[in-house]
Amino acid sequence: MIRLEHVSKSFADIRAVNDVSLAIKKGAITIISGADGAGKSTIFKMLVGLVKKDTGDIFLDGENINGDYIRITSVCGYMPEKFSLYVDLSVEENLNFFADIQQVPRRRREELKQRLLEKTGMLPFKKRRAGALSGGMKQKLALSAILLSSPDLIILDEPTTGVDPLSRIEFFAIIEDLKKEGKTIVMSTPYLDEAEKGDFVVLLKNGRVMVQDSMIMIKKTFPARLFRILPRGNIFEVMQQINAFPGLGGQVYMRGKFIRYMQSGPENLAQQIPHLEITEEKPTLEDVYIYHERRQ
């Protein structure tokens, strides 16, 4: 649906987005993930014209928009990272206000508003001031507001940051329902466990794409063997010992009480680590990120 080709953006001497090419597939959930400052929000702001790109091209349904961002904004709903609704208005008043802005017919508005409040579980709170809502409720209200225009494309910038675990689960259930309705969803998150929920994933670092593909292919083509190791003795002391082994230091990292070892070359050095147990595992997206991040 949307394609970026060699898009870059700098702020003074900071290159926020560096020669990024990526695709957002129609009818799928695409998740862009990376640490703070990786360029996620800047990419979204360029998509909707809030920030002008320096170089590169943006395509919608195969056609270059050539700076005509209305072509994208007319079919999308954009939810920024920071809560941007009116805290002194009630839930229902906020929805009415945004329905007026989006010129939703009154009969259609009431039907949509009722359906969205029910879908998000916000119906019992429609008279509550937005400023008195929890973090998760605020995000569900913001999502409801952008859905009033029935957009085909939904852009969500870190919608679950600062939201409690239960509300995150509820939020992703709503996203899955929207996908089933045929919506195209692109979302950013710094949480790699959340990115696992995407159909397609783009991993960013310092404004560059490290890897992008379907979730299935990213894991299937992981170019290393991964081992989970239960160390013998104190894990911190074992990690210090590992640093003395040639070729091992950059291939291990701690996860809880375990050491994870990525064998990227032909030689398996796992047995050199003092251990009680060694188990080969399939990679998580976190392992994929660490692998590519270390090689950059």
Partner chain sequence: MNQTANAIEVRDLVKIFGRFQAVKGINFNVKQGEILGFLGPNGAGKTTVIKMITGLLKITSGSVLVSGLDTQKHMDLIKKKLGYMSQKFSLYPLLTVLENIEFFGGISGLTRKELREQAARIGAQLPAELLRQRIQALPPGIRQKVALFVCLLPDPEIILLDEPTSGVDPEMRRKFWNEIYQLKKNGKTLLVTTHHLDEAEYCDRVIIIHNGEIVWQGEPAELLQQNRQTSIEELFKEVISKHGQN
Contents of the next structure:
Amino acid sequence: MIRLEHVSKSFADIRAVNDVSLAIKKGAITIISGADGAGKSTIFKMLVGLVKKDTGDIFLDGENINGDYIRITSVCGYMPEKFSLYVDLSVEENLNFFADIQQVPRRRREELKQRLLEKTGMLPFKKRRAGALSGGMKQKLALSAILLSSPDLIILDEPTTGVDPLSRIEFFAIIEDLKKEGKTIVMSTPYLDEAEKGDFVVLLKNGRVMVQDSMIMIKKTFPARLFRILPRGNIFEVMQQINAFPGLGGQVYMRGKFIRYMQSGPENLAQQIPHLEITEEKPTLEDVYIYHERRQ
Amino acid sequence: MNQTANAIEVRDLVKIFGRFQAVKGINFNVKQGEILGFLGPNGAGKTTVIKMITGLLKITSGSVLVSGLDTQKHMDLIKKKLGYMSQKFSLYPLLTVLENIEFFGGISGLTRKELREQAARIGAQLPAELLRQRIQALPPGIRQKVALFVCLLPDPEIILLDEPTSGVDPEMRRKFWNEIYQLKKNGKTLLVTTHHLDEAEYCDRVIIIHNGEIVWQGEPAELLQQNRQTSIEELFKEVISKHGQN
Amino acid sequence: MARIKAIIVKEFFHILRDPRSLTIVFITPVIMIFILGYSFSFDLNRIDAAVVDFSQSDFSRQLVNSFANNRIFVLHFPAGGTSGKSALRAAEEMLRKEKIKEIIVIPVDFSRRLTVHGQSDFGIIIDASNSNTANLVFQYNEMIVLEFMAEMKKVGQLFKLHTKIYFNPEAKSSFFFIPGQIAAILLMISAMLTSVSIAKERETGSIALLFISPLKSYEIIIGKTIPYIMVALLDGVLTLAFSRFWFGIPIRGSLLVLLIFAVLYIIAGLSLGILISTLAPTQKAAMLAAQILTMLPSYLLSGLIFPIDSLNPVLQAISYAIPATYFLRIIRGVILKGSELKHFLFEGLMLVLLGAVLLLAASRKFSRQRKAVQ
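Mind sharing the form predicted in complex with the partner chain? What's above is the form predicted alone.
In what comes next, the whole complex appears, and the chain from above leads the way.
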């Protein structure tokens, strides 16, 4: 649906976004992840025209938008980072205000509001002031507000950052529902375990794309293997032993009473390690991130 | 070292703010030398419990024993045993690493000599050029490492870490955990709260707290062994929805 | 229209639901007027003076008497006798400690020279740390000397001057300053209202949603301005009422005329606020900038304290670009002189002009900022 080609943006001396090309596929959830300052927000701001790109092109449905951002903003709903609407207005007043400024026809409004509040589980809190909502509910309200204009493309900039785990899970369930309705979703998150749930994932590091593919392909093509062992004897001694093997590159971690390590080569290290139990594990996105970060 | 001794014992702990009961009579122990994970949604009461353990908040009823000492009677003694690192507080941004260390070493009553000894003992891992840098110039991961270092200066036996890995990038996060394990190796007891559910797996034992009550506690490893499909996230979702929401 | 209305409604929610800010908006001006009304006074109610009389004659006593007879002078006779060097030193010490404002020194040969030559000298030492006060003290002294001379020559006064003081019969400086302060405060509050309101949206991030919504920039600006015109106007009425009933400053002219001009003046202030908000990244910065950019010029350059004529030419030129300069003339005119609409055609025109320039600049800067990002 949207394609960025060789897009760059610098602020003063800092290259916030460095030659980024990426695609956002229609009807899928694309997740952009990376540490703070990796360039996630800047990419989104350039998409909706809140930040002017230095170079590169943005395509909407195959057509170069050539600076005509209204074409994107007219089909998208954008939720900025750390955004929580007007705290002194009630849930309903907030929605009314955004319906007004987005020119949602009065006839459809009540029904739309009702549906969104139901979908997000906010109906009982209709009259509550936004400031009195929990962090997770504030985010749901903000999401409802941008859904009022029934956008096809939904851009969410770190909607779950700082939100507690349960609300994060609930928020993501709503996003998955939106995908089922045929919406295109692109969101950013600093939590790699959350990014794992995307159909497509873009991992950013210092303004550059490090990895970009479908979740399935990323896991399928991951070149290293992961093992979890339950060590025999003192775990710290076993740790030291594993750490001494060449080629593990410091990728040895304790996990409670287990040790987890990543190995790139085919050799069978397990026999050399005193263990009670060994399991090969599927890589997590965090393993993928660290693997690629190390290679750079 | 006595394996069964409890570093912290929490008995029928209650906290009431006005008409709101934030903590509803909870009981748990932190065993000496273990890493206990503290999980729960915002407002579940995690921070309230931690603040009562550190004496920052007055206990409404019940008691907290730290190394067998009652926090309501012997806070002065307990303070020497406790290290506390909060997520919000990450040192003075305009001071250098060294200046921060000297300041916090100073207020914890260490002499210059002791301070230097401690610095050498705990943190040969801090490179010399890092010491001269201002906190504000450091990435969050390094900042948290320094904060941990500072919290360890008085050599506490029990360390409370309140969301130590928030906003830290993945590799630094894993490294931070390696440091936590080093502390465990040295016999320290740790109580860690976290927003990252996957970190529950890193702990020896996990307590999930919701609406001021403990809704689940146990060993995450056991859980994953028993049932390979169940992730911590699913467990979390399940126990919390079982106990109803707000 | 529906979109502008949406913003207006939303702003009123903000205004009504934030009792703390509301209190600040309405209480601050009253407190400021209260404090400034008392402290900004150039009236002189008493002059403490030390007398060092080396002459100790009938004539010198007569001179001292004419000071003593005036109700404004309170005389002190420093220890060390009324004559001798030590008395003079003691008097100087009093002057240093600000116990007195002047020393009257009468020389030894005062009486002799007056009888022999028909004329004599005596000295007055005035504390001029505050030049304004010193000036007033000097004028009172001159008055006494004239009276004394007339008495000496026994010719009676040639003519008696009858003065009738217009507009401010008791010549109270509060009558002069308080209306001016209302003008300065009104500008400050207006600029703060819009700048803080927009900076707040910037801080919470909601401005991004307004920016990418179909809202036109002018719609945002109009929507943001109208509610605050009413708030600021109400604020103006409140401070006027306070000055009327607390300080007893009468409003001689028509309140309606005053309010009509106040609206023009407030629009200029609100526009300035929008302009400030395009430069200030946070609410705190916006508030500070609004205070400094309004208070300093309105107090120092508008004629509130110092007459514009006494400023140097560069500052004079600046003073003509300050809305407070014109509103000050209007508010003083209406309150003190009961002037009417027709007296202020020029000032009104200038307010419209300045308001229009500021509003235009603000909306251009605002919409350019919105577009610049694209």
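Note that the structure is predicted; figures quoted are calculated from it, not measured. Between two forms, the rigid core is defined as the largest C-alpha subset superposing within 1.5 Å. Numbering follows the first chain given and starts at 1.
If you fit the rigid core between these two forms, you'll see the Cα of residue 228 move by 2 angstroms or more.
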